[in-house]
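First comes one chain, alone, set out as structure tokens in the form predicted alone.
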Amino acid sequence: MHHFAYRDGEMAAEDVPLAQVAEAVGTPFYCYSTATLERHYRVFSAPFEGLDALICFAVKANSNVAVIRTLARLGAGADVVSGGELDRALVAGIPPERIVFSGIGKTAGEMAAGIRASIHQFNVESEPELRLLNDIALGLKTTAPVTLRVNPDVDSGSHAKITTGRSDNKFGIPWSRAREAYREAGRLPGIEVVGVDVHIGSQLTDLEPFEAAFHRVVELIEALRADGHAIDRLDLGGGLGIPYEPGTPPPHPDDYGAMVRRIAGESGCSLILEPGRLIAGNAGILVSRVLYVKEGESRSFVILDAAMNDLLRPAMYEAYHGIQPVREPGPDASTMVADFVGPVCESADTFARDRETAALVPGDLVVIHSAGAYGAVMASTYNSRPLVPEVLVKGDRFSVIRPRIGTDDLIDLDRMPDWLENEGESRAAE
């Protein structure tokens, strides 16, 4: 459920027409619901209640600070894969203590970051990467939580590009050498081992790839227990998947919670979930305005201000967005089937192929659905297009909570070297 719907024959998020954000912000620009983040919370929160559960939020699916703190008041913590998401997360008032450090390339610098913030723990995934986090903490004169996140070899049966769990993808220690890894980290006195970590993926539509991986796993804490090793907590990661299109939905986050209870309930150890997507993308959309409807040889074009670079995932993953018109469409309104693109010099700058719509016309407003995950996080300046507003709402009220970013701000970030400083009067003289 999301809080984006026709009212009065318009689109609004919570009780704001969208066509009043985009005369005040321009377009494109993303759009979140408090409303529909902190019920999404909840929803996930729920069947973890009487549990010792700790809720971090992935914030690699949103990392602005504002949707971060909206779910910090919440009671939320952050799972976070690099030292600059370690510090969105502590400026939005995530505390230290809440905070998870994944990511199978930390730096030493990012190490040391997160040792001096005192930080919940390090989600380790490689043996190096252990024995550098050992070296860094003796060098401040501490030792480091540590989970090693293993990898099961479960085939999540999610996109290729974001299934993590198989032994040929890059992530976590090999399931073969995990009681090795874990007899190392006991020798390093930079190191505190307290638990494991395992994540399969993300977008996961079946509960079935997640009981073959915790089931594992909590075989491993008892194998590990017997090697004499204090394992006090279970870091099961995210992926649970959100409905982006019509048809079969997801597996609801109860039913999730309950197999989670009946595998790992019992196994002694305080529980670490890190949604991200689930929470953050269909409180989430980008509102882009019709440039162009453009007839070709075989098909119809709508063409966007918006693009593959405000949003990535269509190009990237061949993803499903539901896209609707700003105004309501009436009963008897003509409809048309075209794709949906963007103004981008790629093929690929293509949102929707075949999809059939209410008849647009050159400045119409349209939304584009589930766009609050891996939406503007992975947004970039291709074709030197400024990073689009991101805007929250909370009832009758907006707030843009990141500016657009100009074109005049992209070039003052380059630098001209001295020898081409005064060209043009090098030439002159010549």
Ligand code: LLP
Given for the second form:
Amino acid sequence: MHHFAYRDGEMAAEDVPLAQVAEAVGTPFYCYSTATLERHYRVFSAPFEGLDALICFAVKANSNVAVIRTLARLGAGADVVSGGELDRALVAGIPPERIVFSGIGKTAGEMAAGIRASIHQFNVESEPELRLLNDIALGLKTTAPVTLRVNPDVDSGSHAKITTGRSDNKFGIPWSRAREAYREAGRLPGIEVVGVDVHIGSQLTDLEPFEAAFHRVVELIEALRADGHAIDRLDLGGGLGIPYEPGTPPPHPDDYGAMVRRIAGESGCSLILEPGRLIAGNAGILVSRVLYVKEGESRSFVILDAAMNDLLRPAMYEAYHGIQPVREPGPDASTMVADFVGPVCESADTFARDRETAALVPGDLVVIHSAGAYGAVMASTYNSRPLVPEVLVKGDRFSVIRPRIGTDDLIDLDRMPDWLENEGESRAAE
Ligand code: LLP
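Moving on from the form predicted alone, kindly provide the form predicted in complex with the ligand as a structure.
Entire complex below, previous chain first.
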């Protein structure tokens, strides 16, 4: 459940009418709801109450420091995958002992930053990475707490581009080498083995792949303990899906939590969960204005001022996002079927195809739902478009938590090499 709803005929974020935000910051803009972020965090953590469990928000889903701080205040930890995300988590106020560092390509510098910050653990994904982390830790005269991320060879059933737990994916240590890798880790003086990590994919709409993977990992823990390793932590990653479109919703966090309890509750490990989308996805929207309504040969196009560079998910994963007008259509409002597209010069710049909608005219505001996770973080400036602002709402207040980064700011970052300077002089010499 989220807090974006019609009130007196106008869509509001909590108690703030979106038209008012549009007036203040212009369009397009991202808008997040504090009450929804908080609600999702609580709904996800509730089933783990009474267990020794750390909920680490996957910062890659939404890395705005105000969003991270909102969750930090509830006791959230952070799952980070780069030095940049580590910095953001720390600036936002996540205690280092609640930060886990994932990712298959950590650099020496990122490892050193994590060690210096005294983070909770590194989730290591290969033997070469393990060896480098050992060297870095020894260089800093310490040890690094490590789980190895294992690849359980389980198909998550989600979109191929966001499935990570199959043996042909780049993620994790192959199942057949897991014990051997732990043996090596156990021998490295700069590595302190603390547990096991698994993450099989994102936007899972079925609990079965989770169950299969978690069963395998719990069995592995027994084998590893028999091999003499102290396995005290079990990091189960993220991945629980959210409702994007009408129809059967994905499993409820209560059911996910009960399944985790059943399978891993008796493992003797403290648990780490890394939800990203579940917390932020439906806590954010992208608000855009209709520029034109264009009649094509065979279809109609609603041309928005938001584009694929602002929200990449439909172009990248054929993802469905609900779209609604900000002004509530009356009961007798006429409807139309249209493709919602952006101004970018690619046919992939399409938010929805053949979508039935209340009739729209230029100037109307629309809301693109479920854009709080993997929205702003995946934005680019393609077509020299500005980075859209982000706004956080709390009750009847709103605050710009990242201003629009305009084309002037971006052009200022470009530099002219000396051979292209003094345009006039070089022309004269020719
Ligand atoms: N932990 C690890 C190690 C991950 O790689 C991910 C996501 C998560 C946790 C959080 O997963 P979540 O709970 O959000 O499903 N850009 C794609 C999603 C990429 C997910 C990458 N890893 C999208 O827009 O659908």
